[in-house]
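There is one chain below, alone, in structure tokens, taken in the form predicted on its own.
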Amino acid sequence: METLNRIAGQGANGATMMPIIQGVGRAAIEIAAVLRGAVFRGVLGAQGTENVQGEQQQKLDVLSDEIFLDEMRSTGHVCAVGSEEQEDLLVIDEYTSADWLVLVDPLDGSSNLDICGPVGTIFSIVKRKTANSERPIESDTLQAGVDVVAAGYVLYGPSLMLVCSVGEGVDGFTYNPSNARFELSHPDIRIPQSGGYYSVNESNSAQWLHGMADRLVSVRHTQKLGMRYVGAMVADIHRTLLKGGVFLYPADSKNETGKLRLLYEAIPMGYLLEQAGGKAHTGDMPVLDVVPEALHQRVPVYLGSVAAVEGLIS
């Protein structure tokens, strides 16, 4: 059975990305163990602090963030980490000359934790723009999705899955506890081009801008889409990749520039969708063409099969 080592043979960047993606895998195993025992360790519930977006942090958001940073440091290949949970770029002082920066949402969907719902981790990897002799800075992370070298997500569900791409398609690996390895379970994932489901918080439809509520009604009928929505982006995107359809988070009267983060959610997931034969759009332009202006910039997102996304934005 092939393992994460498969990545090393994929394209120009596979071997270079291997140590970092292996680090993601180690972080995932540790976070999964913390999640399984969270109720017994007293780490469910709110931390009592807010992140930079003004959202209430869960205790497990903070723990997952710490675990991920530690594992990226242990690779020796990462000079800095940009996290949804941190206002500023986290520079790894021991490896300031390393080539790579990792952007991460360490625990996507953490509002599901108290009801034992699925959650995930989302990440992408970019090469620094500053010289290796300099200390990495925030502008190193502000790169469009077309410049991303690798991206992926971890799904903490009935199985522990790591889905990723280094620019040579999308593969899914499932953790086998009997031998403590991620094994290839979903090779060369391609999104179905018809059928499937739409995933969106439809209770907000009255506030959606640009007639999106009416557009969705049309698309769900013409594409024959059912409705499924978990409320954790990783879980909803995972279903979309495997079953087809579309995930959307439109702009609305409260979030006119969108709700989801460009660097931590839209770009990595858009990268995966396009690698799997789908389409990723903001409504104004392809997600991967947007040049970030800030670490915590937000955008509307439409991610899914080509026909479903084009039906919503055209």
Ligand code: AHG
Contents of the next structure:
Amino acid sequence: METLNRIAGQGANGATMMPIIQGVGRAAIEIAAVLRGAVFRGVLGAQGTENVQGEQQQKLDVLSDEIFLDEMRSTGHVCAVGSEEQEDLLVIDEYTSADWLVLVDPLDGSSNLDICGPVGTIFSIVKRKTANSERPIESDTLQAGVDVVAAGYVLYGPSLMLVCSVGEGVDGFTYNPSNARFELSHPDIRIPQSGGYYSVNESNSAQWLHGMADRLVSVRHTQKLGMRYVGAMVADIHRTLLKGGVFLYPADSKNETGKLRLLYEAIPMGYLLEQAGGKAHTGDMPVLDVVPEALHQRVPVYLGSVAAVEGLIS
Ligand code: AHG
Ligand code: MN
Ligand code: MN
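The form predicted together with the ligand, contrasted with the form predicted on its own above:
Next comes the full complex, this chain leading.
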């Protein structure tokens, strides 16, 4: 069975990305173990602190962030990490001259933790713009999706999955506990171009801007979409990739720029969707064309099969 090593043979950057993606795999295994034992270790529930977005941090948000950062440090190839859980760029002092920066949502969908629902980790990797002799700075992370070199997610569900791309299509790997390897279970994922589901927090529909509620009614009829919503972007996107349809988090009158974060939610998922033959749009432009202005910037997102996304944005 092929393993994560398959990445090393893909495209111009596969071999270079390999150690960092293996680091993501190690972090995934550790985070999965922490999640499984959380209730016994007293690490479920709120940490009592807020992150930069003003959201209550869960203890597991903070723990996952620490595990991910440690594994990125251990690769020796990452000079800095931009994380949902850290206001500022986190420079890895031991490796300030390394080439790569990683953007991460260490634990996505953390409101699912209390109900033993699926959660995830989302990441993307960019090359620094500053010289290797300098200390990396926040503007090194502000790169459009078209300049991303690798991206992916981990899904903590009934199986532990790592889905990623280095720009040569999308592969899904499932952790095999009997040999402690991520094995290739879903080679070259292509999103179905018809059918599937629409996935959105529809309780916000009265506040959606740009007539989105009416557009969605029309698209779900013409595209014959069912409805599913987990409330964890990783799980909702994973279903969208495999079954088709569309995941959306539109702008609304409370959040005019949407809820999801450009650098560690929209761009990595947009990159994967496009690599799988789908479409990723903000309503104004392709997700991958947005030039980021800030580490924690938000954007509306429409991610999915081409026809479903086009029906919503046109
Ligand atoms: P996070 O837990 O990293 O803050 O992300 C939560 C996100 C995403 O996973 C999900 O799609 C969305 O928030 C759910 O938001 P609603 O509760 O507003 O539906
Ligand atoms: Mn998230
Ligand atoms: Mn998160």
